[in-house]
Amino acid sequence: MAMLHTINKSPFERNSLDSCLRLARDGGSVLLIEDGVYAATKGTKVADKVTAAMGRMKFYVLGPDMKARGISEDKILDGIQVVDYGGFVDLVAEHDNVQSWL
């Protein structure tokens, strides 16, 4: 059963990412969405975190939210997918639930 987990608090004011990470099964995703888009830039304390993650789960972020927050594609870590409201939709149709991470 896979789980669609969304994040939407930064991880540098929550610990929403730390909780998610920690408890998610393997072979979920996770989408990063409104302020929780910043777990998604290199260069941060909590990219190593993201990174590590990625070799058990997919990782997505909402490009609107990262535009809104001008965040430029070039700043994302490699192996995180842009999805734009589209995708957002498809990937809650492909995951059996979906876990929202406040």
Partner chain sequence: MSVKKFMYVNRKAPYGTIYALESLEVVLIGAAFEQDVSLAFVDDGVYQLMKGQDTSEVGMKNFSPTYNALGDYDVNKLYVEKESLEERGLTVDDLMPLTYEDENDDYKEKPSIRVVTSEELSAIMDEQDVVLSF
Given for the second form:
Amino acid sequence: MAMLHTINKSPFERNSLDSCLRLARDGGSVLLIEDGVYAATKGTKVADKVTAAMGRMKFYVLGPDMKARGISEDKILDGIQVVDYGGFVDLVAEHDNVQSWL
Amino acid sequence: MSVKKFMYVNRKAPYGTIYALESLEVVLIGAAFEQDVSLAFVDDGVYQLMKGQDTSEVGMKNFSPTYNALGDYDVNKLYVEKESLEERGLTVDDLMPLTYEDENDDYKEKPSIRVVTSEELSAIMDEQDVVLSF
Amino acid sequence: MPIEVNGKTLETDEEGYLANLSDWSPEVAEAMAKADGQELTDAHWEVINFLREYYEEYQIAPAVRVLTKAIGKKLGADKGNSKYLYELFPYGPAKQACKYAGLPKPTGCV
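Can you switch from the form predicted alone and show the form predicted together with its partner chain instead?
After this comes the whole thing, all chains and molecules, with the earlier chain placed first.
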């Protein structure tokens, strides 16, 4: 079963990213939204962890939440796809289930 | 009333919670009391100062331009912790170029943001009369 | 209580500040001033326009101390004092002028 995981908390303030990466199965997808988008940026202390997980899951980040926070696309880690609200809906539709890591 | 040293410590990212906006409003209100005010930005608080914020697609108010008004309110010491920037892959160039006009120096424009190490910030915090946390 | 301007009904809060910034037009300022028995002269408009520009740039209505200082810098020292501003806006320059300018009540204004 392909699961879509959404993470909306900063990886520097909560352990939502860690818990998600620990418990999510291979082949699922991770969509970073709200304060979760900070996990998608280059050069952070969690960047290696995120990059390592890209081998087994697909990563997406919500564009409007990036823009609100002043994060431009060139600051996003290679391999993470930026989606808009329409893309968010498509991801939900394409997966069997959605799990929110709050 | 004697002038006291007030420090507002900001540790939260701007839009996920209300802390950042609340802090900014309290700073502006508190400025009326003409105390010696400084702001510290540590942990995710450094994200409050990111330049290029554009909230047009998320339906929230972009309050980042208001940090530019702080100079008018005589709030011109914005300490940003170097270690917090580095953990997030950021440098001072990723932050808004905030300035104030120095009344004691022919109204010259000077930068308000000062990047300090944890150790320096620790010493500055120790000097405060009142610390308010957000 | 809503106000009527050019046949349109605009929402306000209980103190008469516009609920939606985008509803503002010069006619709104005129209507609000008329309701207060106040006539708007060029001197009033200078302050109202200044406030709108300040809000546009900083997304806040300035406190009266900040307004006074900024007006003095932009329009001259003879205007950058509370006597001049209170003569124009007897209900309080920040409060009353902000209302006419369609801005929210200034942060920290009592």
